[in-house]
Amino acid sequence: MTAPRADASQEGCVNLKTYHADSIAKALSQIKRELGPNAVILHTRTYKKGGLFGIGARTRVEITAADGAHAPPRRRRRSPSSLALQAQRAYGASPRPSTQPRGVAVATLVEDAAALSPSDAAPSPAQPQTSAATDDSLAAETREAPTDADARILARSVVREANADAARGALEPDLVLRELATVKRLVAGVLRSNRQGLSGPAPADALVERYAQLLEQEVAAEIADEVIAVVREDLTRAELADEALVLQQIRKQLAAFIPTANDSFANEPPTDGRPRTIALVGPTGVGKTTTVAKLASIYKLKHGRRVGLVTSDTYRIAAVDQLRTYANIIGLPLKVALTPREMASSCASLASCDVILIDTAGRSPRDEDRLRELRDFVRAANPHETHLVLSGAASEQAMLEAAQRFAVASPDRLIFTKLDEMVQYGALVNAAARIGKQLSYITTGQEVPDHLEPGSGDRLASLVLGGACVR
């Protein structure tokens, strides 16, 4: 494990240091070791560092700070960017000048990372220290006034930290928490001290806490950045005090990232005059049959309406089996289409249903050969609506990349599958927000035909804030 790196710069009576380390304990003991518990924090980041394209790097923290007694005074931003005017909307801190001086201390932060990581935070041997003259744009970064965006840096290092640590069984449940807890603390610190010497209360709790809780649950920093600011332009200062309405509104929020579709089971038939045919594609393994199952049986059970069902799926063992049972158990006709040509005929001979079905193979989204194929067979039975099955126990990078993949698919819906297995929901957030295509339904289980809801983005951003059950 990398020892934290201290790099000196003297400028006058000014003492400013730069820290690199592997984590915020490790950075925050030694700057308290050797500028004292009075030292503030001027600047944070973190960064990538080492590995082979982006594989395998590490998280690095970076901390600026000066000793207490020679802060250098706030100065006013030139030209601060829309995104930290929201962030300070949101937070309630005016872009207002100081001459306070300004900074975090670094005390109290120091103790709640020595309570969480005792490791880290115990003294080391002494490390030699590389001393190097601070260039003229480092020196004016490190004196710029500490940011609510600084905040967020300490706030998703730790939620990183603590949900890493937590999946390697590092840290024990209790001090998970305690970990996360400091999310608020640290972001609470660096809001007040940014007030100083500034009219006005200090920004609501309320919005602290969920904002912490955003990103516990891995909402994306910039998502979350802008639930909170316009939660915090929207309702007064006495409406921020109302914990309750405060959630409400981050809820609505939230929900507004996800686009939703209204027509889930519509009774309309289309206007081409063919039965409403909707396609199922995506990954392997996403739960495409199952989902069909659960959505023929609902559309014939209760909705009453006359359903088929077809499946090009006959690369998988036994799958062609699977929705045959289903099929004999719920009345429905199926057919199987082994070339795109095919497709085209079974559609046409079930047109006297009001639904067709249609179950795809599933498909590596790295097969660029079969997802071609993949479209041939979507393009021959030309569906009213094409869905794009995803899984939410997948990463959000896996997510995104299959979406990226099977858009030679052209799909128009978004379907999360398996909410029953996920611990954390705002990669579901993210996910929606960057594909941009409407959900239309997300599945909570295996059961058939319970465990499928239309798509909601109340229903999700719920999920996300903890004020509802998956089943």
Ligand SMILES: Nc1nc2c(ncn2[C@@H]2O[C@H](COP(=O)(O)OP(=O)(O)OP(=O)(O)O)[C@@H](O)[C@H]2O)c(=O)[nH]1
The other form holds:
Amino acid sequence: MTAPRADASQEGCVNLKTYHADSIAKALSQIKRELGPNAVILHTRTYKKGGLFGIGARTRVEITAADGAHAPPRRRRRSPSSLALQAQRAYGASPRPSTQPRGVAVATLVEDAAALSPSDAAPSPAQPQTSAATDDSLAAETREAPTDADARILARSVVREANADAARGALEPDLVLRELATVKRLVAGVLRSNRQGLSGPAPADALVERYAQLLEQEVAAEIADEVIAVVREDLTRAELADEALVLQQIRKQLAAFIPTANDSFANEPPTDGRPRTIALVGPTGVGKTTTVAKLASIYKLKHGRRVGLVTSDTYRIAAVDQLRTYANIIGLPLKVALTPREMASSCASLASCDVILIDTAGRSPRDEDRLRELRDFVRAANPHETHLVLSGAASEQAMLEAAQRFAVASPDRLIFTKLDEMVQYGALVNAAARIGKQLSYITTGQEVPDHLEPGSGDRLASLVLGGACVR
Ligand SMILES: Nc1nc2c(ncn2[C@@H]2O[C@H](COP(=O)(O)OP(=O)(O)OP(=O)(O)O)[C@@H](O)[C@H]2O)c(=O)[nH]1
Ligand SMILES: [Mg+2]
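Return one more block: the form predicted in complex with this ligand, after the form predicted on its own shown previously.
Whole complex next, starting from this chain.
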């Protein structure tokens, strides 16, 4: 066992210190001794030290903390408002008022950690929770005892670091699980300590489990917080003890963050008398052509519509052949448009169809010339629906960047593909909430037409909460 080590650093008047220890409990204990019970945790991570070629290396915990006198102020939790508004606030153009890092008061966590492994934590008399924050306007709220939000901040930090370490291969899977278990217990401890005076069993265990699950699935912290807060407020204590009900409510609140089209395979013809014209745009290789084939097949074989296909993808060798193969199998007319003018005439020539599906060439989100060209093709088709196709196998950042760049083509719907290749589904919720376009379809595999479903917030929320991808 190695004694905890602290590296002090002064940033302006803020007393910041980084502690290294064998366990969270030891580090928290030392932080409390040196920085006082109001110290705040700003960052945590785990890493390996020592050993030879990785053999026998010890796992160490690094925690950066500031003394309570300079703790970033806590904000009062927002009163619940419409979830759409909350999503916009979480991700919209106007950022939240404060993006300051926030910390978690140490005292309660030390006691929780001590309860987990008594030998690790130094004995510490119970101390009243007060804040030394000097901002008068916030003084009242910062004098509150540590809240669920504090525990969640620590949980988020540890889960984020553990996920990042795991992604880099720096952590063994069982260590990640142990970290997560510790976090769950810490969060549960704080939730329980805030419920002092209430009799009966702690009702929030199901909520704690689900909160940790949302974080593990990489649901954005703002969304996870909001979901948990709303469910906690909506349900009575007795209802919070009902795991099935908690799960159902969390799914409902999470689903509310995902705008959904609700008009997949719509029956009514468009009011302008033209065939329902549907274009798919998106980055290369995300599954546009396959999805066009799935849609065409379902429209024709399941809904009995007359379907026509147009492709403007003449860049990739064999791209036309790929769609032609599907057109021949399903028995559909296919037009090839080399220019925007040909796109318009191709659509006009399919006027007797009920539905026209347009496949476009995949474009790099960074290729502005090609994106403008794509925009001209789409404009010439004048579609009723333009679906941005994004692969769930891509990172959330890549999805958001693609959404930004493909805005030139004015998409009004969103299709997520390749859900069968995903391990964590939180990025889909985050991206859907932030992009703000209606989710029209999801695809869950390569098979035409089986692996396509209408977009559903409830379905994505179920995946996040452990549902099966392929039905
Ligand atoms: N696992 C999985 N693979 C899929 C899915 N949808 C499409 N694919 C596969 O992804 C690959 C690319 O699909 P395409 O339909 O050619 O993609 P695209 O967007 O048209 O590609 P470009 O035209 O080159 O931009 C193919 O191997 C498809 O079988 C899906 O939902 N899951
Ligand atoms: Mg294609």
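Numbering follows the first chain given and starts at 1. Owing to the predicted nature of the structure, the values given are computational and were not obtained by experimental measurement. C-alpha atoms forming the largest set that superposes within 1.5 Å between two forms make up the rigid core.
- With a cut-off of 2 Å and the rigid core superposed, residue 31 has a Cα displacement that reaches or exceeds the cut-off between the two forms.
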